[in-house]
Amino acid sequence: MVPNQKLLGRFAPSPTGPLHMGSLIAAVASYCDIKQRGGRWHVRIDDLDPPRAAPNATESILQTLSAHGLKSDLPIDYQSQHAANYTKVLNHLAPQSFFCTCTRKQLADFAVYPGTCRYNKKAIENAATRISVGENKITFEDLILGKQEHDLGTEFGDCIIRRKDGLIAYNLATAADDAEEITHVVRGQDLYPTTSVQIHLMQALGLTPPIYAHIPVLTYADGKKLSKQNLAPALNDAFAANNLRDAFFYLGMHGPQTESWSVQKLLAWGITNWNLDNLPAKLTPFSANS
């Protein structure tokens, strides 16, 4: 691999319970894949959403982390400290915003936001702020799942970017952060329906879009998803190494299994041993003795 300063991937987690091994898959696969690239990969922690967070969570992360040798090349990131940008953003989007009063029970029966609130463009206190979308069409080239294309009238509708409580949406803040630095966003399929949402935003804000890779997601047998709402046991730092085999093992890389190898080792291994074209459409489903 050749360095490349110029290229960033990120692993972006939000504070809320302790990494476990779908969390650690996605991990791998981003830090692996801008390793493999010649690039840097970043920590960011998406802490924007207090009532959220999990007492400890932001440390238990990063000790998580640091054991299993995934260091981040850039000092850690904070979106609770980008306030002034994110005010920035809200202020260069207010022409194609409005402020919306609409209740989750209104919009109940609706596919998509139907554009009750579009012509309030004065501030309305207790009110969510929403971006036009028009009739713009997002099309852009996933490394894993190939050309995309969305509407996003007629699939997504307005979105919110600041919500009732005056906390900044999800998608303005990932947006606005990853097409700050970030080239490559290697994340889980459950997230691949913000990423036309939030190039639409980056768009809308004169910036650059990363490269996108949609990995599959790691399952229980019965199809639901590894999380921390379906309680996935937490990884246990002190078997590193075998955490680290079984997320190579998930991601269809049959390495070596010797027991002798390092945390150190095996991520080389994985970085020279990368390959998106070789990842399985449908990871096998999580066992805790794996």
The other form holds:
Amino acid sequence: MVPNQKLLGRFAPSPTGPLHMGSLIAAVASYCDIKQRGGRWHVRIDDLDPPRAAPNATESILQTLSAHGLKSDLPIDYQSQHAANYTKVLNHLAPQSFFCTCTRKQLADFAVYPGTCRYNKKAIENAATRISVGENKITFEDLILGKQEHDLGTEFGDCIIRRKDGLIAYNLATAADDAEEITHVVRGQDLYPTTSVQIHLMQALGLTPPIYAHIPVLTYADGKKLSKQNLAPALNDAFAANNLRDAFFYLGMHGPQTESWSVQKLLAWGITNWNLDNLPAKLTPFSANS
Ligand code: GLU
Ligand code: ZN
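Okay, that one was the form predicted on its own. Can I see the form predicted in complex with ligand GLU too?
And the full complex, kicking off with our chain again.
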């Protein structure tokens, strides 16, 4: 592996609660992938939604990553510190943006936004800002899912970039941050539906999108994804090596991992043995005592 400072991967948890096995899998996958390419790995805390933040979640996430040997190669980044850049990108997108006062109820019957407010070009209080996606077609090559094509107008519709409550929307913040320096985004397939609109936003900003790989998501036996909402058990840092072994197991990486291996040794093994082509299409369902 030849070091390449230009390659940068990232893990971008939202501080809504402690990390669980599903989050560890995403962290480990992005880590092993970029390290195998010789690149650097970066932790970004997506803390733009204070109403959803859980007390001490950021500290707990960083503590858990560190216990698992997952060390950020750059200082921890916080989206909450990017406000100036988000204002800049919002202004840049102003020619394609409009102010939307539609209520959830008014939109309930539509699969995609019907364009009601498209002509509200002047700022309105308590309105969301949307960007017109027009008939833009987005194609990208996902390293796991292959060639992807989306017609934004019919599949996604005009996208909220600033929420009614004034908060920057996830898609805009992610687009602005992932396009800057990130070269490889490895994340769960639950986020796949946001990718084409994020690429649209990057294109509108004149920025180059990263390369994407969307990994299968860890679910319970009933197919529901592990999440903080359904109280997925928090990782126990005291069993970090065990947790890493489990994460590799779910990723279909079975190898000579003995009980005595340290987290560093396990990660080094993971970097060597990482292979996107060998990922299972579906992960073995989660069981709390695997
Ligand atoms: N912060 C997002 C989340 O925790 C993930 C962002 C991303 O990977 O695009 O769901
Ligand atoms: Zn509207």
